[in-house]
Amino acid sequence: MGSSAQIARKKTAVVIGAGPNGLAAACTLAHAGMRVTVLEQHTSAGGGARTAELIEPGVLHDVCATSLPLAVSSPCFQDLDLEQCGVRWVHPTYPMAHPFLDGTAAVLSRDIGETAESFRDTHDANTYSRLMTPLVQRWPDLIGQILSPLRIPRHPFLLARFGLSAIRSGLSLAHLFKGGRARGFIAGLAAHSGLPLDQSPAAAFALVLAAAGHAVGWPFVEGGTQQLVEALAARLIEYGGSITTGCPVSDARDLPPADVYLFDVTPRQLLQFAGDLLPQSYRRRLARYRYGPGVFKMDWVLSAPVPWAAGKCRNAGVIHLGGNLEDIRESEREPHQGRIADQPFLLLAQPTLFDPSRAPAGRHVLWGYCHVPNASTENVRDAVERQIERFAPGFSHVVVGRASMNCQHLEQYNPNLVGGDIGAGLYNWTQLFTRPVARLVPWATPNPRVFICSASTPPAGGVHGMCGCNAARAALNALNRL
């Protein structure tokens, strides 16, 4: 019997935590013939992945993620087939609209021509159509290495190019251009890393959604985040899996007998109650571990769309709110000080502009947060609202209802969010690639029952699976050798 999956059928597996990647470890481990259970101390499955009525009765939000260009872009789940089991995506005209003062937006449209014009300067649009061209007609290749274990890469010069771009800052990259519009365009996207824009790798991430934008879009998953949760864990049962929630760990001595464990957790959570399995120089090395900045989380109810002054963000399923350059770069680095912005850049989206089955006739959503000190208590509704109205006039009049939740808020609804924290981990170069200690296998322990299967490992945060995907395979591999 010298197949993995003869040797991987006589085995078991526990999951701890079901969190999409969680989730994509169960059914990779499933799929290969594995006893696989999954245990999860919430009510429901879903991680940072779910979606709830927060506010009203029949009105859905995503509690944390909402839009998914890298769940439709990821590997693991093109090889789950998730669509067959239910998930519908929803595509909006434009991906992201970029708001101005004047009453005016640069777009993110699936176009790069669009997009480009929507500079207003030929320079910008050249330079922007150069840079991004190469990575959308190649982006399967692009993304495939992206999300893969680092290895000798398959497609060299491709890595190369986007890498030579990618080392940058978000100021760096922004940079490259001359106008107001494309450099703030550029600083939203960077924003997205949590890092001071001054600080490299923030263009990776600026690339990266820019390039999904054209190439797959910024999908919302039709009925909410909760569905792409609900197909995954329907996959895992017709693999034979099994889920358990309502399950708390709060030691890994009580769990199960198996072969292999799979902790869908950050480092913190590893230490606390699976410290014992692991010897104490990795468990020195977790305790380094650093979190990037928290977030404040607001989702609204509304009677009336968001009346933005730019007529594109009507048509957008995310907003960047912030301005141009210098008050995105000003925001972003308040955190990393302990400070709040007074204008704090604001991440928004708003799904019932094109999945009416969120909310009845006459309601719509608005998704949002903004990046805070790690683990800030302090309540900043009236700086987000104020930052609204800046770009969207009358705002306040179609507010039905609102909730918050500030990092404290957040970590108890979810431990993975330590501190607020919604990635996982701070995203410098220490520990994009190397997340959470430096290893050759980073999904593996010195302990070769258990491993890690969290965002807290590469390639880190987003909706997209590989980071359970690339630790189940991790562990079929050890087992293999055995």
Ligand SMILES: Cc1cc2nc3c(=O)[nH]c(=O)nc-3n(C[C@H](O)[C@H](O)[C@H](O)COP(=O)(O)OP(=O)(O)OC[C@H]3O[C@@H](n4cnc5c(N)ncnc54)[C@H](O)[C@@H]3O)c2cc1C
Second form
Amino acid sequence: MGSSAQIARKKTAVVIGAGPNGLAAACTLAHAGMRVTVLEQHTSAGGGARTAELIEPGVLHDVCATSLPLAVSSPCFQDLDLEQCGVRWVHPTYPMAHPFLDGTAAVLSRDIGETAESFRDTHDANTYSRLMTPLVQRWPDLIGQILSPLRIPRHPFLLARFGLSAIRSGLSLAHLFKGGRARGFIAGLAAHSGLPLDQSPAAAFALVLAAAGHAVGWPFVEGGTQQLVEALAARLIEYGGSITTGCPVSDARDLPPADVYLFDVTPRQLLQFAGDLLPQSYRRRLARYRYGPGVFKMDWVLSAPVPWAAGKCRNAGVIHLGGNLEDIRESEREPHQGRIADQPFLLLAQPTLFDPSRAPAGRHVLWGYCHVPNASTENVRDAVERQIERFAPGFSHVVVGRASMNCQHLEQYNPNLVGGDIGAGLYNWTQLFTRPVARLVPWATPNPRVFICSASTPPAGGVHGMCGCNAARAALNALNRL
Ligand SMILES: Cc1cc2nc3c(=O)[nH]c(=O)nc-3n(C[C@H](O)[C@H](O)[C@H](O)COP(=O)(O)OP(=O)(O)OC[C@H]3O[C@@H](n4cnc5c(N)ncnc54)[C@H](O)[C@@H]3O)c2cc1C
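Beyond the form predicted alone, can we have the form predicted together with this ligand?
To see the whole picture, the full complex is given below, headed by that same chain.
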């Protein structure tokens, strides 16, 4: 046993928040020998990775995250061997389909060639293959680099190749292509960033998501994303840690004594209840942290699969619904100007087509959201359902029940969703790479006992646990120096 493990063994940590990053941090610290307690305000662990019966008994909905390309790629989750704790990945035939109003669809297939072919344009097919092939061939190196702490790159040429395209705006990446199909497809991927399409680095999202689709797929977890949380919690218990739920932390002075505190919260909450622990200059920098647009989230119980006009959509886990580049561009610009598009771009997922364990026979679920202005309380249910109906005539006839959450509901559900922002902060150029503030070790604060481990730190949002894992390593390093 090395000396760092011996130091860790005598130490205690409190993790505030049991989201995937809080749990990953807790597992990393507990595995190193620390005594770890996780305090969670909600009645269950999981944060943005919970599954619940929202509408009908026996029908399971992922309340937040559902499609998990980053989780399946995560070095942290691989180290924890979550499959051994019961996680089963469910791979849709196509990770994603992008339908058009003519009743056809471009598809993100595991096969680059099939995706390229779905653009129906030789120039665009060649451009796509040239762009994607090197990223997909070196996916483990690339994603390892993207998810790890910023450091001298191990694969500088690969990273440079990725970076040259990734620093573009979504619009500029889409304009590498000539035809409407490829442009719409790229725009839909870039829209995951929550940025207007003419802002960089939205292209980074498109490239990572497309490459992940080819390299590892966009799987669901059998039974719902909650199963991933259960596996993380089981690992933590196995390593001797504990989780207390129903325990909101509103003042850091009330926290139990510990050697280090790791906060799975965003800068706004950290300032609210732990501001006294931090020097004024750092507090001022945290206060400048910016949040992104909110989302309007919807879940449906259906009596049958969505009747998509484009047949390929029936074989896809995720649907990007917005049609052509211009329509998606307008839809993604509006929330940044305080408005909601009449025909909002939708991200939809249909897990029960591939995972029957989530609903009884004769029932399907549909999951979806669109971007709206931060903190919007508007109910955009009708606009969302009209948009689906355009691409799937007869959709309304299969709807059995629905639930929706506006930005306010989302923030009440999980205080990390500030104003309904699901990215734990805006993904503009500075905040994607240096969040929450520019520091050599961004998980550390000037207080050597206080760390941030949420998606407001690198490598940012998504269920992958790497923010937590990186924060825990920073805390262990700091303890070694104390
Ligand atoms: C609608 C939606 C859809 C999404 N879709 C996807 C997807 O398909 N794929 C994907 O990879 N990602 C998706 N995400 C993003 C993903 O859920 C987040 O990036 C991820 O959960 C961040 O993990 P985290 O641990 O940093 O924070 P969170 O998951 O937000 O967890 C933070 C935890 O801290 C707790 N907490 C906060 N304040 C306190 C307090 N004061 N005291 C005690 N506990 C507190 C919260 O209750 C919560 O449990 C989605 C998010 C949303 C909201």
